[in-house]
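To begin, one chain is listed below as C-alpha cells, in the form predicted on its own.
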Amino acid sequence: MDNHVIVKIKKIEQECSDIKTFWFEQELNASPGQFVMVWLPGIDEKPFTLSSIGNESAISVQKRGIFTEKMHKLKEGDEFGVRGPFGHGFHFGKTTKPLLVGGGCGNANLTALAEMLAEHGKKPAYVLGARTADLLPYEKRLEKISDLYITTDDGSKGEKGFTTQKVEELLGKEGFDCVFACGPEVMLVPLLEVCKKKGIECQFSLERFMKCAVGLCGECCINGKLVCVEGPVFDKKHLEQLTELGKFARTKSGKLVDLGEYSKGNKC
C-alpha cells in the first residue's frame, strides 16, 4: 500500500500511563511484527507497529515527542492517514511452544502475535516487563490468551527484576522451541545471549529511525541491513551478525552514534 488511506478512530484505550491504543475500521493484509506509516496532515508521518490485526486494526502510541503528543490529543471520530503494512513480521508457523518476551512499548506487536498464536491453537507463554507497574501495557488482553508472567524493575508488580532473568528460569523448566521478543536493546542483547547459550531459536523485532519505509533513505541501516525492508523482525542467524545491536544507531540526520545518544534524540 503506497498511498495513504484515511481512517477514522473507532475507539481509544489508555493502556498504561504513557501508551494509548487507537482502533480503526481498516482491515490490513498484515502479519504481527509488520508496521505502518501514520500521517497527521500538517504535522508529520511516523512508523508504528500494529498492536492488533483483523477486521479492525490498531496502533499503540507511546507519548515521546511532538508527533506522539499530537496523537494522544486525538479523540474518537478523528482521522489520520495510514500507509502500509511494511517490512517482515514474525514467522511462527513451525513453532509449537512459543515464548514471547516484551519490554515496555515493545509489547505492542507481541500482543498482536500472541492473539494470532492463540487463534491457531498455540497458546504462548508471555513475559511482560516494564520499569514500573504504571508502565505495564496490555495486561487484560494478555491474561486471556497467554500464560502471563509479569516483571518490573522496581518490583511494584509481579516479580522484581528483568525479563531476561525470568526467561532463563522458564527455559530451564519448559521445552520452548522459539523466543519472540521486542523491547529496548539493553534487554534484547542479553536475551540473545541466553538463546544462544540454551540453543533455542529466536526472532527479535528491532527499532531504528525510519523515514521512508521502503529502503530509500537508509536511516534505519544496521550493519548494512535496512530494518524497514529486511526487518523489523530478524531471526537468530541474522541477529548474530549485527555487531551494532545494542551499541550504535543512526540519528535523523543519518549520523552513526551510540545507542544512548540515539535514544535521547529519537523522540517522535
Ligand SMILES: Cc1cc2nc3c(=O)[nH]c(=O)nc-3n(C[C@H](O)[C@H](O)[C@H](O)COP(=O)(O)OP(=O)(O)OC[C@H]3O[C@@H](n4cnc5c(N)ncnc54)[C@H](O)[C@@H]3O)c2cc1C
The other form holds:
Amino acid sequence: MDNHVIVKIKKIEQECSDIKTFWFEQELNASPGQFVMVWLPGIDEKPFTLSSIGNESAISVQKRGIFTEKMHKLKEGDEFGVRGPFGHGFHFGKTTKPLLVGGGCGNANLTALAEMLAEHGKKPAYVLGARTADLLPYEKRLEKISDLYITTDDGSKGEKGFTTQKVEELLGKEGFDCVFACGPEVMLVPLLEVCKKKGIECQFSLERFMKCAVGLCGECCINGKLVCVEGPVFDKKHLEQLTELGKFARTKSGKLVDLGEYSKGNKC
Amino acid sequence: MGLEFKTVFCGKKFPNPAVLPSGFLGVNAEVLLRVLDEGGAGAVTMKSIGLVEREGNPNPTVVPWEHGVINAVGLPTPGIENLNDEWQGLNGRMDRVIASILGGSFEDFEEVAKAVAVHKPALIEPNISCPHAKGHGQAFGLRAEDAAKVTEKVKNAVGKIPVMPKMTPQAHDIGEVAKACVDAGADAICAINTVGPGMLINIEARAPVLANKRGGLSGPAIKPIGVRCVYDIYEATGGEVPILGMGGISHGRDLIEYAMAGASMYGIGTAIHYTRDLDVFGDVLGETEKWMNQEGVKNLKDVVGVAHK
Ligand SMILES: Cc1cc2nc3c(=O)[nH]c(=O)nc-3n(C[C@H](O)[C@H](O)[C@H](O)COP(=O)(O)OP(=O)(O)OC[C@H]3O[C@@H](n4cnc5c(N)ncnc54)[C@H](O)[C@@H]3O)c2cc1C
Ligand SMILES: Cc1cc2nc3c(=O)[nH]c(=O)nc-3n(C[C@H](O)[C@H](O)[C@H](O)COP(=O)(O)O)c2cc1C
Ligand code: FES
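Would you generate the structure of this protein in the form predicted together with the named molecule, following the form predicted on its own above?
In what comes next, the whole complex appears, and the chain from above leads the way.
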C-alpha cells in the first residue's frame, strides 16, 4: 500500500498512563513486528508498529512529543492516514517454546506476536517490564494468552528489578528456543548479552528515525543496515554486528549522535 | 560483467558506469560502502552536504506513487562539521565517491566545496537543481549566469578535483545553462535532478500528501524528460563534455537510452524502491550487457551519443 489510506478510529483504549491504543477497521496484510506510517495531515507522519493484526488493526501510541500528543487528543470517529505495512516482522515459524520480553511501548508488537503465537498453539512466556506499575500496558490481554511475568524497576507491581534478571532466571530453568524482544536499547543490549551467554537464538525489533519507510532516504540506518526495510526485526547474527546498538543513532538531519542525545524526551 | 563496463570519466577510473545518485541512502559511510561492495555500483554520491545542520521538512517527505516517487525532503544535512565519522568510514575509498554540495549563497558553495575537497572525492557535484528547498538548489540553476557563477566559485575552491554541476530540468534552456557552466570551468555535467515541483492530493483527506505540499518527481515518469535534457546538453556542449545521466533508469534499456542521448555514466536512484534492495545496480548492468551481446556492441562507449547522428 504505497498511498495513504484514511481510516476511522473505531475504539480508543487507555493501556496505561501514557499509552493509548487506537483500533481501526482496515485489514492490513501484516505480520507481527511490521509497522505502518501514521499520517496526521498538516502535522506529521511517524512510524508505529501494529499492536493488533486481523480484520481490525490497532496501533498503540506512547505520549512523547508533538505528534504523539496530537494522537492522544483524537476521539473515536476521528480519522488518520496509514501507509504500509513495512519492514520484516518476527520470524516465529520455527520456535516451539518462545520467550517474549517487552519494555514500555515496545510491548506493542510483542502483544500482536503473543496473540499470533497463541493462535498457532504455541503459548509464549512473556516478561513484561516497566519503570512503575502505572506504565504497564496490555496486562489483561497478555494474561489470557501467555505465561505472564511482570517486573517493575521500583517494585510497584510484580517483581522488583529489570526484565533481564527475570529472563536469566527463566532461561536457566526452562528450555526456551528463542527470545523475542522490543524495548529501550538500555534493555536490549544486556538482553543480547544474556542470549549470547546462554547460546539462545533471539530476534529484537529496533527503532531508528524514519522518513520514507521504503529504503530510499537512508535516514533509518544502523551500521549501514536500513531498519525500515531490512528490519525493524533483526536476528542474533545481525544484532551482534550492530556496534551502534545502545550507543549511537541518527537525528532528523542525518547526524550521528549518542543514543542519549537522540532519545531526549524518549520515555520508552 | 567485465571489461566492457570499465569507465573513465573526467580522467577518473570506475569499474562500471552505474552510480548511486545524491539523496539516496544519505551520507552514512557504511551504507554507501555497501552500495559499492554488495550492490556493485561503480560510484556513489553522498547526499548533498551543507555548511550547517539542516533538519529538512516534516513528513510525509518521500512518497511512492504509481509512476515514481514524489519527495520534498528539503535537503536535510548534518552539516560539514558533523561528518567526521563518515569521512573516516570512507577513507581509502574516496576515489569511488562523488560529493554533492549545497548552498544558500555563492559563498556557501565556495566554503562547503573547500571543506569537502580536503577529503579528495572523485568528483564534486554542486547541487543547483533541487526543487523543494527554498533559496537553495534550483535557485542557482535556472539562470545560466547563476549556474556559471557557482561553478566558477567551486572550481576555484577545489583545486584539481573535477567539478560536475547538477542541472534542473526546470531551466528554460538546460543546454544553455550547461554550456555556461562548461565555459565557467565545469569538467562534467550531471542531469537531471527531480522534475516539478508536482503535487499529489489525497482525496479522502482532501489535502496534499507531502507536508511541503509540493515536491520533486523521480522515477519512471520522468525518464523521457531526463533523456531529452541529456540530449540537449550533449548537443549544446558539442558532445565534448562527459555527462552523468539520470532520471527514471530502472532497467538496462533505460540506461541504453541515456547512453544514446549522450551520457556516459548513469544514476539509478528511485529504482532501488522497486526491487527494495541494492541488487538493482547489478541487475541493470546485467540487462545492459545482454542487450549489447544481442546487438553485437562490444563496448558501451560505442553507443554513447549515437542518437545524435
Ligand atoms: C519501527 C518503529 C516502530 C515504532 N512503533 C511505535 C509504537 O508502536 N508505539 C509508539 O508509541 N511509538 C513507536 N515508535 C516510536 C514513534 O515513532 C515515536 O514515538 C514518535 O515518532 C514520536 O513523535 P513525537 O512527535 O511525539 O515526539 P518527538 O518529540 O518528535 O520525538 C520523541 C522521540 O521519538 C522518536 N522519534 C521521533 N520521530 C521519529 C520518527 N520519524 N521515526 C522514528 N522515531 C522517531 C525519537 O526517539 C525521539 O527522540 C516506533 C518507531 C519505529 C521506528
Ligand atoms: C528522496 C530523494 C532525495 C533526493 N535528494 C537529493 C539531493 O540531496 N541532492 C540532489 O542533487 N538530488 C537529490 N535527489 C534527486 C536524485 O539524485 C535524482 O536526480 C533523481 O531522483 C532522478 O533519478 P531517479 O529517477 O533514478 O531517482 C533526490 C531524490 C529523491 C527521490
Ligand atoms: S526511512 Fe528512509 S531508508 Fe529507512
